[in-house]
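Consider the single chain below, provided in C-alpha cells and representing the form predicted alone.
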Amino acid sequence: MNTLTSAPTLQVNEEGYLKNYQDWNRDWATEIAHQYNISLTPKHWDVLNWLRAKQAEGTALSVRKVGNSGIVDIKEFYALFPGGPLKISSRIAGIPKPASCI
C-alpha cells in the first residue's frame, strides 16, 4: 500500500491516486503538485475545485470539459499542467483517475 508524507498520510493506488478522495486536502495537493514541479496558483485552485465538484456529481471528465469549464480553455488547461493535464490535475486533485486518462 502506498503512501505520501502528508500528515496526516494518505493512501494511494499504484498510481499515486488517493484511494479516498474525501482525504484530499490543500497540503497534500500542494505535495503533488510540487512532484510535477507546479506552483499553484489561484488558477489552478479554481481547475482542481471544479474538478472535485464534478468527482462528487458523479460527472464523467475529459480535457474537453474542461476547456468547456468556462475557467480555462483546453491550451491554458495545458500550459496549467503540462504532460497530462487531465492526468496530473486529476491526482493533485484527489480525484480518481478519469476512464479517458489512458
Second form
Amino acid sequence: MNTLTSAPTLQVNEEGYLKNYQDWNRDWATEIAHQYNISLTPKHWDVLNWLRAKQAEGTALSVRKVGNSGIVDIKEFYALFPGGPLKISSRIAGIPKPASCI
Amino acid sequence: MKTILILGGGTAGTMMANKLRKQLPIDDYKIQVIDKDENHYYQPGFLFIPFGIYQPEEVVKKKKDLFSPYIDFILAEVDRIEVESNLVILKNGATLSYDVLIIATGSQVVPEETPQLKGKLWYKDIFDFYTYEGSVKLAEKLANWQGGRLVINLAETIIKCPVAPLEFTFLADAYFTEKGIRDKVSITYVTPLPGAFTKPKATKMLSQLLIEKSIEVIPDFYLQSVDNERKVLISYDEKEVPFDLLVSIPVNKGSDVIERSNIGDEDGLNFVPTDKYTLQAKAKENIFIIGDATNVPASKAGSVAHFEAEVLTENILSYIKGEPFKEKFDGHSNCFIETGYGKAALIDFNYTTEPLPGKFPFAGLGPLALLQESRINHWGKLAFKWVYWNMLLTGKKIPISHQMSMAGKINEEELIKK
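Pass me the form predicted together with its partner chain as well; I've looked at the form predicted alone already.
Let's see the whole complex now, leading with the same chain.
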C-alpha cells in the first residue's frame, strides 16, 4: 500500500506513515483521521502540532510525554485517538510510527 | 588549572573520564567524577542473573578502581547544578565549580510512577530485572517457581536497553524448557508498542522466534495501574491482563538531580535536552550530555554511550580550544540479542537506518550475522563482559567505528530481489 486512494496523494511507507515530514498538510491529516473515524477538533490539532514540533526538535516521543505536555492527559489522549493513541496520532501528524530499536 | 566535572561514574561517565585523561595535560586540566554509589555494575549482566547464568558477584566492581590515575573520584550525592554560575552543589553543602560539565547521570527505573506496581506483591510476585536487587530477587523466585502465567510488561517505551525485555522473554522460554516445566508456564509479552518487533526488517527476520517459542504478544497495552488483589495489569483504555508472576520494566526517568536543577525536558521525565549530533546541552554551551541522560532519539544502551563518548571526547577538545565541533553523533547503536539455547542475533543501526540483515564485519571474530541467530553472536555477547571491563571503560579503542557503516548490510533493493 504505497498510496492512499481517498487522501491527497503523498508518499507514504508500507504502513501508511508519511515519508517526508515537510510534505504534511492539514487536508491530508484530515483525510487520514477520517480513516480512523476521527473528526479533528482544535484539541486534536493542538496534539498534532505538539507532536510535529517535538519531532522537529529531535526528541524521542512516548504516550507519557504527550500526557505530560500540558495539552492532554493520557486518558484524554486515549479519548482523542482511541485504540493506539500515539501510533494513530503520529500517522496523522506525518511523523514516524512509534517504534523500538527493532 | 581548568576543571572538567563529570556527574555520574557509570558506563558513560567512566569512559569519558578515562578518554579525556589521555588527551588533556595533567598540569592544565583537573578531571573530577562524582557519584553517589561506590559500586559500578555491569548492567548487561542483570539479564543473566535471574537464570543463574551469571552469579551476582560477577557484575560488580568498585568504581574507584576503574579510573586512570589523576582522576578525582568523589563519592557524594549531588543536590543540584547551578547552570548560570557554573556550580554543582552537593547534598553535604559543598560546592564545586567547573569550566566544562559532563552530565552522565543515566536513567533509572521508577516503579513508583505506576500506581500499585510497587505494592504488596513487589519482590513477591512482581519483579524488575534492571536493578541489581531486582535481578537477584528474581533469580531466587525463578529457582523455586512451579509454573503459571508469566507476564513480561513494559510500562513505557523510552527505556534503557529496549531489547532486554525480549531477551528476557527468550531466555525464560529456554530456562523453563531446560527445567522440564515449560508446559506448566505460559509466557505473555505485553507492550505499549504496536508489536514486540516494530521495525519492518526486524519484524520480517525475527517474528518467527515468538511463534517457535510459543510466546503470546499483547500489543498497544499502556499500563495504568496494577491490581494486587486480583493480580491483573490494567491499561489506560481499561484492558486487563492477568498474571501469576509479573516481570515489569517500570517507567524510566533521568536522575532527580536533573529535576532539582530544573534542566530537564518539559515532559517531566528528567532527560536533558541535548543536541542529537554534537551532544551539547541546549541550555548552555559549556555543558555536555552523554548516555542515558540525554533526550536524543537513540537507544539508551551501553554501545550508544560508547559511540557517543568517541564523538564527545573530540567535541570537548574542540570546545576547549575554541574551535568548531568536528564530530557528529549519528545515533549508532550495536546490540546483541540473546535468543536462548546458546544463540543470539545482532543489530546495528543509527538515527536514519533501521536494523538491516546481512553480515557485520568484525576484526578477529569474523563476520557476525545481522538479524539472524547464531552461536558466534552468543559468544560475542559473553565475551563482551571482558571487553567492557578491560577495554571499553578504560577508554581503549575498540575496532568498531562510532559512525555506522553499511559494509555487509543488505539494503532495501537487494532485499526486495530476494
